[in-house]
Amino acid sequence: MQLIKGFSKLNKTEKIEVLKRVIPLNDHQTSLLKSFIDNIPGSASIIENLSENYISNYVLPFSIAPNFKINDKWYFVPMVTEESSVVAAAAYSAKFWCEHGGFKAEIMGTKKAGQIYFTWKGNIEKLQVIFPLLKEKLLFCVKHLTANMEKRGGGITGIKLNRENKHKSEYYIIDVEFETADSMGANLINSCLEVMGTELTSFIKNNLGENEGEAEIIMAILSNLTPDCLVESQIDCDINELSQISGNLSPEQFAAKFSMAVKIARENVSRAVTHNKGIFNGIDAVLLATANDFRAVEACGHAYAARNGKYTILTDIEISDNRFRYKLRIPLSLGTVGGATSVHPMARSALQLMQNPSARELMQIAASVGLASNFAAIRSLITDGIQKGHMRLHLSNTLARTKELK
């Protein structure tokens, strides 16, 4: 092996030929790279530039969780995922609730955030008493980037100096809260933080003089924990009616072993963080299907999950009345327009396919389906056991992996 110079220059081609004289690629590998590199005619240019160092295609299944009724809308849900019984999974509970009410999802927020971190040796409490012609300022310089956003019931919705940092004597922070419409929004809310802070130093060293010395700019970042960014979606039903669903279990049998296991999940963390992963596998599929940022959305979430000093589940359940009530909360930064999600073409389709949902709409499916995802887990765990439906894919792969051997 040896240190490659020059090679993000290199054409795709160029590259293959680059693998092969150092690994060295075998003649099967290089024909399996380029094959994958003709399989989106019309599209490859597009796809080659949503990433550095492109030599070929990764191939996903592009599926589809039919009878998905949420808010009383119905809806085909694309899916991309490699993990077997995901969309079977998503596609039973679906099947389940249309007839039982459907998912009921709401918007609790859609707020978004960023940070200005700085250093500075002056007196802050100068700063805070002038810190409202400051934010005039601030707002004022970035009016060029927002304009487009405000037209579109966006902006900034919100700066503020933060006076709980624990780590003030070292740094200080101005946070800054977006709402960024139908757009995930990370390039804008980078270059509004960015643009902010050159104004921020220009107006303390204009405004509280030499002898406050000058202000120093650490970072200006937006933040992908975003707990005001947030949805619900619930599913109710009579528990008699779980009775299609319950196997060998009595429908009251089935509701109080489903509830125990969230209650489970709820008090241990080596169980909360596998039944959150069946929320992500429905809520990921639906990410990666729309090109939006299923990292930014996990490590969020999982935060979320331990924003009372503990990690716990995302979900909640409630028995009464006969009813059984199960319903999923989580922060979902997400958008329909803009980034990837605008020009890769598949993005677009599954967004068609969704009939073309607003930012809000597609918090609620990516909710609902996650919600539905999980359900099917436990409904699982607490019947037939997660091996019976997830090993028959498993071994439908297997014996396809053997056959082509062969």
Given for the second form:
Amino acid sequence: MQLIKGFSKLNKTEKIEVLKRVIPLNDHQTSLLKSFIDNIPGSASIIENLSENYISNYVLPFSIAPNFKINDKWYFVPMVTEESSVVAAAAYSAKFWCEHGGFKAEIMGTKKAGQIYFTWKGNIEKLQVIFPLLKEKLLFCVKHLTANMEKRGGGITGIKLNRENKHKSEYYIIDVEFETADSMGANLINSCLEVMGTELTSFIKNNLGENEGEAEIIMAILSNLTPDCLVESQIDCDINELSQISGNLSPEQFAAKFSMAVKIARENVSRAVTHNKGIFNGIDAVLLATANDFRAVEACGHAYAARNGKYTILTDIEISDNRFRYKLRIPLSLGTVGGATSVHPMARSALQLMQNPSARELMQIAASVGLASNFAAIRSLITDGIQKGHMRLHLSNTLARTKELK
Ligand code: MEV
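Counterpart to the form predicted on its own, namely the form predicted in complex with ligand MEV:
Now the complete complex, all chains and molecules, led by this one.
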């Protein structure tokens, strides 16, 4: 192997040739890479331009989980995942719950936030006194960026000056709050924060005089922690109705065992992580299908799960008055316009399949699919065990692979 200079300047065929030489790739590997370039007529240049150093396409199954009834509206939910049984699990829950009241989902908030971190040796009390003026300047300097967002009902909804340690702070923080309507808004937020950072340094210089010294922007960046961009999805039925899915257990035994499984996950971190992973099985698959940023959502979801100082689960159960109530509350910062969501042809198709939901509606759909995935996982765990369904799908994967190798 050797240092390869100028790799990014080569076209995709030349890049493959370089790999063929240096790795080296054999003819089969080379033609496999080439064959996956040619299977998307009409969309090749869109996909190619989504990422740097493109050499081929990576294909995953685009599946449908039918029968999702969410707030009395029916959905065929597109899901993209490499894990067999994820779609089957979501579809299993969707089918059961559509006949038992469906999913009731509610948006708790849609605020996003970003921060400008800066150091400054000046007197912070002086800055606090003229902060209302600074706020006006900060809002004004990004008007050209926020105008469109404001037309769509969004914009900047708050600006605050904070410090990490009230007594001896090495750095300060400007917290900026955004409503980004139907876009996830990462680029807009970052652009605003960078422009505001420049404005902040010149404001301090011009308004507080040379004695206070200059502020230095350390960084300006959106936060993927969006605890105020929150959605809740809930399922609720009479315990007797669970008899259809309770296997060898009575519906009462099923509800009690389900509740114990949730309690264990709430209290035990080893189990909590796997429990939450089962939620993200469904959510990530919807986010991948719609080209949303699943890394941001995962990072935020796990931080939110640990918001009280101990990592725990994102679902909650209540068994009372002979009713089984189970809900998921999760921060989901999603978009249905902008970024890859607007340009990737399959992401657009995914949105069309869901009748072009708003970002708020997509939050409700994704949360419901997450809850469905988790519900199906726990049902399997406390009845037949997880391997029965897994192994059936694993077997069909193995058979397909064996056939291909022949
Ligand atoms: C597998 O992808 C997900 C599960 O492990 C989730 C869970 O255990 O709750 C089945």
